[in-house]
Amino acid sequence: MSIMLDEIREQPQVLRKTFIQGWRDVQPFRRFASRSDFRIILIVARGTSDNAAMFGRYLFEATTGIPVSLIAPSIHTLYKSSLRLSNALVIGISQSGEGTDVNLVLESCKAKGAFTVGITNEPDSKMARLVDEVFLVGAGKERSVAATKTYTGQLLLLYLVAWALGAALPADQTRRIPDLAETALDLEKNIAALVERYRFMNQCAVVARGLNYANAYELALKLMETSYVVAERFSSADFLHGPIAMVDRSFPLILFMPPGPTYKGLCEMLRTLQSLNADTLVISSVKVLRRSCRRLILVPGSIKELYTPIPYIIPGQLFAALLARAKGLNPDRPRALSKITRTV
């Protein structure tokens, strides 16, 4: 039995716990944020948490109007640059709260006048102690090296932080996300049959745009660390500017295709890929795609694009864990990896 699969299945419960605690904790932060004049948001993270940070960038800019940048830790840890950070909100994201460079960046930014927020799964971590405000993922102990429940928990907390910063994100919609995650888990049996086709896959590309772009990075990371697949990840716009030249009949592509502003462009790209006889696998909740997709992971329910990232990544997580099993690999113990990685 796979620990990774067990932890994927725990996500609805984890998300409900995270929402209850996070909703309580975010109330005073919303009052504080309404009195503050945050002109820019900076986010620092590594690994899977860095993919959550990418989602946060799209979410905050789309819903709050505040510009967002992802911090390059080496600017602080290696180049020792002095940045002017008054009126800056700096958010650190870390599953363990012990990432050396992430915490060094938070310390540096705090010393330069920024207000610091931490998002972590560990209440007793260094991150939780050093930031001005901490929001906790309620995932409990995550035993598999490949993070799953902490990633979706981080995404859920980013919705709450966006709400605190003034985003029009109704609580009842965010509260519904754990139910969408539970429904997505019903796809496990279908995905288990599907992965047999990809059993000998050793390279692929994962493509998305907008709010699901982070999921392209996250699914690619999961495929690399659990199944040792060389998984490139692209924005659908960037993919047309060169990388599409590598596509042929034997090259697999996985596309995230939510409804909303990105859908039309992704449909055009899908038609182009089909004309090239590409091996395409689509993850979507748009039912009409049944007519045009040979391989479709259809996420149940009618979901607005804004709320698709969590229920869309769960089928991706299942695909990665089940593919590793089909390949005879152990997704819980990837070679050369450990749960906490310390870099500076």
The other form holds:
2 protein chains.
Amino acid sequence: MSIMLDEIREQPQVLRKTFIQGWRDVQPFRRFASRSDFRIILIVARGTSDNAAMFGRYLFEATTGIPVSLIAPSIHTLYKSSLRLSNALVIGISQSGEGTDVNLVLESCKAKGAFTVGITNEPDSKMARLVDEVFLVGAGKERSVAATKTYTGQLLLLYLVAWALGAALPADQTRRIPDLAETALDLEKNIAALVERYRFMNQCAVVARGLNYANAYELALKLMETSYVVAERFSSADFLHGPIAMVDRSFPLILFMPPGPTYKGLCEMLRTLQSLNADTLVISSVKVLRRSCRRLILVPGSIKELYTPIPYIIPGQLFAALLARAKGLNPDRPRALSKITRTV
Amino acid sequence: MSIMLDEIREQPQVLRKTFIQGWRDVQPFRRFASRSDFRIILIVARGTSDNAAMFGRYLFEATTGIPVSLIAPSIHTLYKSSLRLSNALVIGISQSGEGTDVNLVLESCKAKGAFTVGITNEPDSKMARLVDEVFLVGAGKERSVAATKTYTGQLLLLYLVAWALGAALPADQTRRIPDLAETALDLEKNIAALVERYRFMNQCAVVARGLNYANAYELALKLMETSYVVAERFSSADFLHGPIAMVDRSFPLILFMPPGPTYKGLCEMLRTLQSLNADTLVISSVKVLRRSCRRLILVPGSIKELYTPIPYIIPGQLFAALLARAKGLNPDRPRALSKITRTV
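Can you give me the structure for the form predicted together with a further copy of the same chain, which would complement the form predicted alone we have just seen?
Whole complex next, starting from this chain.
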């Protein structure tokens, strides 16, 4: 099959390992954080890790009340601006720990007195050495160019970091996430059949909101990388401010629709899309949605919205990997890509 | 022709009017800001105004050193999170001043003690009434659904707000922007001929970095709204982390390439795109680029990078409006859109 698919399937065990080590490592950080007075969190990352950063943004703001800024690396690396970073926590996320710009930003913020945290899959990386505190994804070597197991591993560590910053995220809930991931993997056979319908799709938009907004970016990126589908990504609110004009019956939309705070707005959007005869694919654990979309990927179980991002991205990853195969492409060898991308 | 095109042409006079009133209004705010100790700037907006917000993000961080967070409205409106906003300046941007979520966020931040600023085209709007300080775009009524003159008006006011916050942006430089806009409008005839080449383009990506990154979003949005082109938008650095896999000879790219800090990285990207035989359209004032892309829109004059965003978006606006016409579409009546979009 493909390395990408193998790595998708490894996720429950990767998440278990990441939780065990992360839970131990986060204890001293929690004690330190409770004595600190972080007024702002800045997160720096690229590619898939930047999608994890976007999840972190929503998670931290929703659960800790600390404002978050997703760093624009060029401000530091090209414009050489000296940001005022008093009481700032700066978090870098990188699978390899070798992203040039991410590490430059971390170094520059550390030199200005910010406390730095790194989330990486590589304990011997430059990032792991330079930050004040490192949290490790326990994914082992990630061989597929399209990152999957490190993305969900990064998300899991962000739950633990949020907990350390005071979020009400009980350990027993976070510990259950690997089981949710395992259940979501049961969807593989259904999705293998489903992707045939999308064999000739060459463009689409992925839509979500709130905690799953990052998943819209991540699924779109997987579709671009592995299946060369021109995949837009939007929040449902932004979509109505212009991009909806693109929609016709030949422009498919994929929506993440967990029950919870974002559900109502997405239902309204789905009704608008129905009136435009759009082709819609919904990822949700709400069965009744079957009636209002063309295709539904039903994520099993009853999952609190706060814990949906990891089990919800797994069918998305499967969709991208299996669609690539259905299109006769090798998802492990995307055109023009290598595993470590060095940008400044 | 079209209302959109008329409004594009109005921009020099709108910018002059906006500067005169803005320059007067910003003086007391500058005195107030110099006594305040703003540690973070949060900006909230939707649609085109959100693209202006993204410009503001780069401008404020690059010229004032104050970290900026682009607000995720759902954190306030759906997750009802209580962000800690000590020493925060919160800026709302809305053409109509009636965006439901934008105003809800401003109200919520004001109630928590943040100082609020509104940038709007409508002096009698809800936003104008609720904020502590309002700056008005002098665009008159904007009748086209696709916003153009209010976008550049918002950008101009953001220069003035940055100046009030301590940025080294001399008034005589900002005052010259309407003249730069006027010169850029001379490109209309060339662009009217150029768009014929893109008559059958139905997807593309728009790429830029730094201060012009917002223009990539804005041009993509205009193309989506008025010409139904599925237009992706990327920073050149992000593009190399995955999306570049989509590129082949039938996937066109539009690049904003001002001389300055972002130029070198974009040149490297252009070389990569050449090696992939991609079809590239560059917007720049650097003549020599003609040799390394398929088509060049040469913005006249020698413009400092800091002041390129307004004159550089104008050929983009013209391109979108004239492409819609070449495609037989009416840019003033996008499918499924109305002028005021109310989302929560």
